[in-house]
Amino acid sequence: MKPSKFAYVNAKTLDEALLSLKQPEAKIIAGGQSLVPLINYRLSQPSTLIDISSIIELSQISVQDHKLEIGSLVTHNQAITSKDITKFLPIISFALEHTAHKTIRNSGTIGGSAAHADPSAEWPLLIMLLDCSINIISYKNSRTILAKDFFISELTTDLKEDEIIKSFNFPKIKQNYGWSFEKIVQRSGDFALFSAGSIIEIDHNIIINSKLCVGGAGETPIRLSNIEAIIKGKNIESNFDITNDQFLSLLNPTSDEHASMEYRLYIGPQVIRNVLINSIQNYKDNKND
């Protein structure tokens, strides 16, 4: 298949991109890893493609007092190699090393992945896991929205047709903590059949806060708030005693050509247990270094 005809705008500034986006049926393109296949199969037929890849201000990573601000054009590989991200949120760098292959990691962006909203992709899971807020701008307005309100369903977000994602605010984690990420795939680089990430904050061996999120288990990444509440206040040496039913009640996977709903429900509890156990081990390892 070949794409239908479209006009092309190579925007040099954010204002130019936003002004062009006021045209009917216009679409934003940056890395193009999600949009180009849709256009080639004519699942998307924009009248105008607005290339924002030259807008420098969208490619920055900024360290501030309580957060990291990551521009929407930061590529997967930039995030992997960023010293600031590795220092403050190493789970991001680790998880993205499991994203697709080198060519895609060099081109795909955090903004593109978030806007595409595949519930099996790494960035949506990380954005939800880390309580990220998303800075969105249109020609006349700007707003900030929490991740839990941004992802609506599979491939659907709260982003309006005349809006661009400007950046992502990731709060720094304040306490001593351990982290872990795991995903089950058919082949290296594939989208996850099931994935999970966790952050466990610890003080004197007591879990004072936790974040636990899964991908491939529903129409959006799912925060397992019930499990977070169960383990809060527990000693890291204790047995969590979380049953399979407690895990499964929070999951809502579907079947597709890659895996059945039953398979995802079968592997899900073990993957979640793994990231909880490995987060605590990660904390112990870092503490002993």
Second form
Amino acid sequence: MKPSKFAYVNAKTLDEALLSLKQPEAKIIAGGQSLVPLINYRLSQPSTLIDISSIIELSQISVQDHKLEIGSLVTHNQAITSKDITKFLPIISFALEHTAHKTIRNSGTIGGSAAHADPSAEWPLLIMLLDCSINIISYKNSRTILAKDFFISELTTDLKEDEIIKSFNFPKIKQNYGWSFEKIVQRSGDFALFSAGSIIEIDHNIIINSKLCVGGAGETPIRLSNIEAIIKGKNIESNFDITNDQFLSLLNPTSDEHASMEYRLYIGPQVIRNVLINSIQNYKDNKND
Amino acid sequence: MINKSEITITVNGERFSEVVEPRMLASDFIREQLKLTGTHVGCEHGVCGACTILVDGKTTRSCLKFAVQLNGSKVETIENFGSIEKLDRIQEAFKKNHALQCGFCTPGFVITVKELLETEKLETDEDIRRGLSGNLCRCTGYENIIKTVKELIQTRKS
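Alternate state requested, the form predicted together with its partner chain (shown: the form predicted on its own):
Let us now look at the entire complex, which starts with that chain.
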């Protein structure tokens, strides 16, 4: 099968892209690594493809007082090799090394991955985990939305037809913390059968705040707010006494050709335990440096 | 109404100005319009890696780009990698180690290996396997391809 017919606009500016987006059934293309497979199968049949990949202002990474702002066109490989990202949020560079393959990472972008909203992909998990907010623009106005309101369900976001994602605000983490990311796959580069990431902020051996998020476990990446609440205030040397039922209470995985729901529920608690333990170990390792 | 676009691209050092329909995939453009059939089309949805080419020096799956998107870029395909009389060093190593049987996946592997050798440390077998995981081969069982990459690592320029 070949793609259905469409018109092509190579937008040089955001204004030009937003204006073109007023046409019905128009679609934005950036790296194309999620969209083009859908177009090749005619699961997506846009009337017009608006290429934003040459809008330079969208491919910047900037460090500000309280946040890292990552432009929507930043590719996975650009993020992996960014000194600023590696310095302030090393979990991003680490997790993205597990995204697909180098060739895909040369083209795939953060904006495309977020807009595609695969709940097993790394960027959506990181965006949800790191309390990211997303800057969105349309021809009429602009808005900023929290990750938890952005991801609605599998392959569905709050992005409207006339809107473009401009950039992502990742708040810096002020306290000392440890981090960990783990992903279960059959082959390197696959979408996660199950994945988890965590950030644990620690002061004098006490957990003062934590972020814990899982992928492949439901319609969107899921923050495990119940576990975050359980471990808050605990000493890092203490036994957390979290039961499998507590680990699983917010998860809602489905079965597909890659893994059954039962399998995901079976490995889930182990992967979540691992990232908690490894985050604390990561904190200790960094402290001793 | 569908607009056709004129694109100018450099392929293997040669400049081409061509008119393309926007929906034409780069892989089809290279094979059917430029008649460079060394780029192979396997799955057509970015899974098998057979159609891998270099765009401005970076590996790209040509089935996941439209020809119009290549306007102004420098493309390198397997045809630029040596001739039957004188193979490129990566091709020579594939041949020597029997790292191909039917050869369908080989253009994609050779181009992927070129980028890996130039950009990755490849310290362990696991690094090599991970680097090659985006390219599928149904003949070799991969062992001889990994052996080939290990040999190429020994002789690469630092």
